[in-house]
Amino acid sequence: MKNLSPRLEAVASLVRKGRRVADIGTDHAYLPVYLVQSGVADFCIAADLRKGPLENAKKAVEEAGLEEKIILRLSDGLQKFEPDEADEIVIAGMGGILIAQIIEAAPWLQKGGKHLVLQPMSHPEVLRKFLITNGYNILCETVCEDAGKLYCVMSVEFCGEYIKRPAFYEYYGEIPQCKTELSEKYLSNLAFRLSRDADSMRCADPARADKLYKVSEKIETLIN
């Protein structure tokens, strides 16, 4: 069995096992070739925009023996989907603005218990703002560290209402919750970040720089 990324580990924790699992920018297939392998997944669809990675994912799933468990598939995105082909999808290692794309133009993935594992390389305050807007509920998240960076990873399903959440919610999300080093370290670094940009931007936009000291201070009292 082929080992994974601990970034990808963290994906892979987050699936619910049994079920058919759509991987969305699947590259290599690392993820579904290790979640049929171990026996998380019953059946996966490897999907990607481009035909090179296609190639690469075609190569490990054959390398597996496992081309009647795994599919491959063009797709932008969940374009290609129906609705019933898969339970849980996998978004993971692209920005959170692009997986927030991908999510608004599946209105399907609001019917039928679909279970949402999402990990995005940036802009995760984008992403989860879109998800409370839009009637998904973030169920939990964890920390994990690749290196020597630090990633979140959101289990999510829709729930068709708005949660009213906390102040500055969509910076911190439900990460205070996991209580482990890395999610401090996670939090930590955050609210460094946030200050030192609003410390660069204080004269030219001091409402924004106002801002970011305020949620700064805010994810300061979250950490333990």
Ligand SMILES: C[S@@+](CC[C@H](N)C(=O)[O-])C[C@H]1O[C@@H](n2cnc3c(N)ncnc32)[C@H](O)[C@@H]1O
Contents of the next structure:
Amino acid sequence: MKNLSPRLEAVASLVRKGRRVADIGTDHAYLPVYLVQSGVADFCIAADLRKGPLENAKKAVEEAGLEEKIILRLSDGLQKFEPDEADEIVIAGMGGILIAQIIEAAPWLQKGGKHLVLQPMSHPEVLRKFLITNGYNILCETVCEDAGKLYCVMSVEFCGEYIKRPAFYEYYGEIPQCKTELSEKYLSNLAFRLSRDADSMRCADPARADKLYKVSEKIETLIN
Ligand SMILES: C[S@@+](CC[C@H](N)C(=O)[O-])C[C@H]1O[C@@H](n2cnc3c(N)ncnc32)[C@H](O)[C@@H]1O
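Now that the form predicted alone has been shown, please provide the structure of the form predicted together with the ligand.
What follows is the whole complex; the chain from before opens it.
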């Protein structure tokens, strides 16, 4: 079995066993191949917006001899999916804004039983804000380190309710609950970055700078 990168390993760790998986933006299909080979999933749809990545995916699936269990699909987000085809939806390796747009364009994700594993490469705060204002609940998050960078991965379900969250929740989500060395490092890097951004905009946009200082201070209080 091919080893996954630490980032994709963290994504795989949140995928629920025995469910039909859709991997959106699959590229090389490493994740679906791993999920089937390791017995986490029996069936995956590996989807991508572009033909080039799907060619890579085809090669990987054929090399693994998994053509019966991994179907390839050209699709912009979940546009070419029927609601009943998958119950575990993975969207990894894209920006948080694009991930939010893909979810918004597929309202059938709000049907009961769907579970989302989301791994934003940027703007996780925009993705969290979208999720919590649209009735999605972040069940837990994990933090991984890959090639010197830290990433969060979210386990998400639709609950349809407005849940009151603490101030600035969109910036840190469920990461404080992880209580691992990496999650603490993630939070302290984030607090540092926000306060540095605030410093740089103190004159140009004092109101925004003030907010970022407050977020940074709040995050400091969440670090053990
Ligand atoms: C950086 S790769 C990530 C591959 C893999 N998911 C991972 O996490 O390593 C991003 C992939 O998303 C695909 N992509 C970008 N926008 C997309 C969209 N709207 N729908 C489906 N796939 C998309 C790209 O073609 C590319 O193959």
